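Given next, in structure tokens, is a single chain: the form predicted alone.
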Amino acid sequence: MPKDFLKHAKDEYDVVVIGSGLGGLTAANMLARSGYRVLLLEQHYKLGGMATWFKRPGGHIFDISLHGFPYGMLKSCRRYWTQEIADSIVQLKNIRFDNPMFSLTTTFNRHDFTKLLTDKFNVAAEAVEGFFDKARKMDFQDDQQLTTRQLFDEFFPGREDVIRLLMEPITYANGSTLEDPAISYGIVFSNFMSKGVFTFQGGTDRLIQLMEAEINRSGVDVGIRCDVKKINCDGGRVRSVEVGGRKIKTRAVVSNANLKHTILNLVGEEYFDRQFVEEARAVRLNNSSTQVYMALKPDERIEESTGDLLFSSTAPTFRTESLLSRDITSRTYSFYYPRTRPAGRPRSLIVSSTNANYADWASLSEREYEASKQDLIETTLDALDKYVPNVRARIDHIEASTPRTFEHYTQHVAGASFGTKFEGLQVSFDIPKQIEGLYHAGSVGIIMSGWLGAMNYGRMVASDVDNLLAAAPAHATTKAVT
């Protein structure tokens, strides 16, 4: 018989969370710590949704997405998880940018790009302060008008290099383009500008270990391989889920999904005013990503001059539809030395990432996937060897994965990397507005995209799941006893 992974389960809980990204991770550790009796329900076999890693014959363990993140998310893991956590937050020190127009390091902070705009630019110094300053003050709240394109334009008009530089590393840390709305990068660009860009160390799987750990510590009821079907609403707020045959009670419901799949499937547009359907279809998916995983052989040492996360491109100039391109011009390669996981076997891994669109692998034929995925890997490894020389000869395993391939694993509608463009912000933020008790938490408006934002964002709901709860009757109040 198939083991039943809710058996554990109980039949009502003051919260049930969809979905096990950082988000939702995140909401029921805080919820359960508040003393609410938590279910946290995952389609996957393993927590984390984007926030993952696999393992490979030889000791390879690849983490999916490549990851780096601002200073800010030490600080998170400190209040919202643990010490032990934030204490293996580590800095990426070496950034390198290699392109027709220039070639650099940089530690990624505003006083080493500071420097690199004005002496090696040539840009005035009060232009950069000027950029770096508004960029700064950018709120949820500011005008979604101004572009990042007419941004850039205003303190470096022609400067097509030094939008480069400032652009490409936010592309491919949320997949922000020049034509969105300005604040959804200059609140991402600030929080790296603030220390530069950081790791964890020990690798997502220590990660995501160290997180299940606190959790269940917490109290929170997990379940696995649990894909729930529906949320239930009635007399205008959540009443129940539906999930491995069972209905499960709740009195509030943290969906940790895809922001329309959330409203359109798992609940149902008939539960929501016209105008607020109609706001939500409109929404506008973000793009997906290729990767190409690649670990190099037991005795294979990569030079650490290489750098930590490399932008390369072959492109004359930055363009949104060149990043998005089947033919590839732009990788982003992040190098993993064995000091990225110091308990493990000493490996050397490298992972080069690509933007790009669903459509272009959407309908393809599994004899022209397959072919397609090999020429990724082809293309790849020949673009890699200007850094890693001879890196064919050196490979142990290679694969690679599509929009397809997290479309499969995460169920993310069209294998979205970073959830929705902007415009999802404020549906997301609506939710509850519509229905009691139904509270959403992912990648949405491109801010809350990325490992920071989605933990914080889950920071936010939690609160919110505490007000309402906190403010029901005293007979209706289930708080667990502790």
Contents of the next structure:
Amino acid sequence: MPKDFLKHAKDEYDVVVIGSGLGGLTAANMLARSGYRVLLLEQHYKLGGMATWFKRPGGHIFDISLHGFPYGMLKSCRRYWTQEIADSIVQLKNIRFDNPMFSLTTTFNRHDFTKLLTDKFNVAAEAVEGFFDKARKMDFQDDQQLTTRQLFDEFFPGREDVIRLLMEPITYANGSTLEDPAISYGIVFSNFMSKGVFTFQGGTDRLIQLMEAEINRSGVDVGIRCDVKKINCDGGRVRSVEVGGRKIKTRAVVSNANLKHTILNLVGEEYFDRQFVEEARAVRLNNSSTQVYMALKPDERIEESTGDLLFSSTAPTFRTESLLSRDITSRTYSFYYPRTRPAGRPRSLIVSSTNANYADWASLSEREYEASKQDLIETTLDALDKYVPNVRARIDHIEASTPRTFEHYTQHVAGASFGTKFEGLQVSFDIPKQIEGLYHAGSVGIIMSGWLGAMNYGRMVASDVDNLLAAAPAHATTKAVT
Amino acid sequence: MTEGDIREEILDILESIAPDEDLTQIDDGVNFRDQLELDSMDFLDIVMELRKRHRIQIPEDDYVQLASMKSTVTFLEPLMKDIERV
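Given the form predicted alone above, produce the structure of the same protein in the form predicted in complex with the partner chain.
Entire complex below, previous chain first.
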């Protein structure tokens, strides 16, 4: 008989959280700390969602999304998690760019970028300051008509090189493009520019282990390999979830699953207003990704000067279409040195990431698919040789993931690796107005994407859930919230 | 709680939210954002903390009332005047 992963789950909870990405984990932790009975359900066997890792023979541990996040993570981890987690956040100091327009290394903060833009790119200091100030003041309630391209054109007209410097890293971080609303760019860019790019020392595995220990301390019940089939609603309210052949009653649900999957599949469109369903259907998913994972032989080392993050491109200018094209010209390399896991075996790894369209991969036959993956691996090795000389001979293990891989592990519609485009934010916000007790805290609207966005959104939704549950008359079986 | 008590309580909450900030120099008439490194998440945490400590519900539309110490105390006074100081 298969193991019952819900053996310890009760029949009723105050809150069921579906999905254990950083948003789901944070919401679960905050609500349990507030005294609510919380059940966290994850379809995969590991917690963390896209904050994940995998191990391969030879002591190699690959991180999927560890590099990097803004300094704000430190504050959020300290407040919503533990001091120990916050204390492991360290800066990545070597951020490199290499493309036909320029090659440079930066600490990726406002001070260094101002210097680069004025000294190296010869932009007037007033334009640089004006741009930074405007980006910093942006808020998600602002006008969304202005596109990122228009924002750049206002301060740096005709400067494709400047646009590339400012845009490429953010596209890597959250999949946003020049055609997206400028506010989504401004908010994320300013978050990074405050202090630079940071990472978690010890690796994603250690972070998730520490978080798991913390949610246990907070009293969250956890079920892995628990694929929720249905969120049951009745009379305009959430009633229960169906999972593992059981129906678990709950006063509130926080879905950390894909936005469209939550509305259209888990709940079902008949429970929402027609207009809301139309808006939900119209939400554009963000693109997916391909990644190539490379582990060097145990005694091989990468030169530190190679950098922590390297935005490389052979394309003459920065264009959204070329970023997503199967004909890859842009790759972002994350270099993982032994210092990534000081307590682990010293290993050197490289993850090459490229944004990709799901449609380009979805329809391939098995043979074409395998051939395309192999081609991705070979072309990546060719391109990487410039930065890691003789890399082919030094590699111990190599493999690739595609939009199909992301779809398989996350159950995200179309393998979306950065959630939804901007309009998804409003739909996500509006879910509780449609069904009392139903909330969504996932990667939406670009700004709620990435580790920091996801974590903060989980915390915001936890506050809304607390507001509802604290105000509503508690069930007789509900323990008092103190 | 008197206005003075409420001010003390807000300072105590700020202390836990922004442990790195010097709160002794706060100018009550100036917006928090202009003198402390506070973002929208910090304001959300202030609201959460008030709810947790005193069961005060602050609707989202009223978050703007929390801009400065002076406006916060003025806004909270009618809501907190009957609360016993601990």
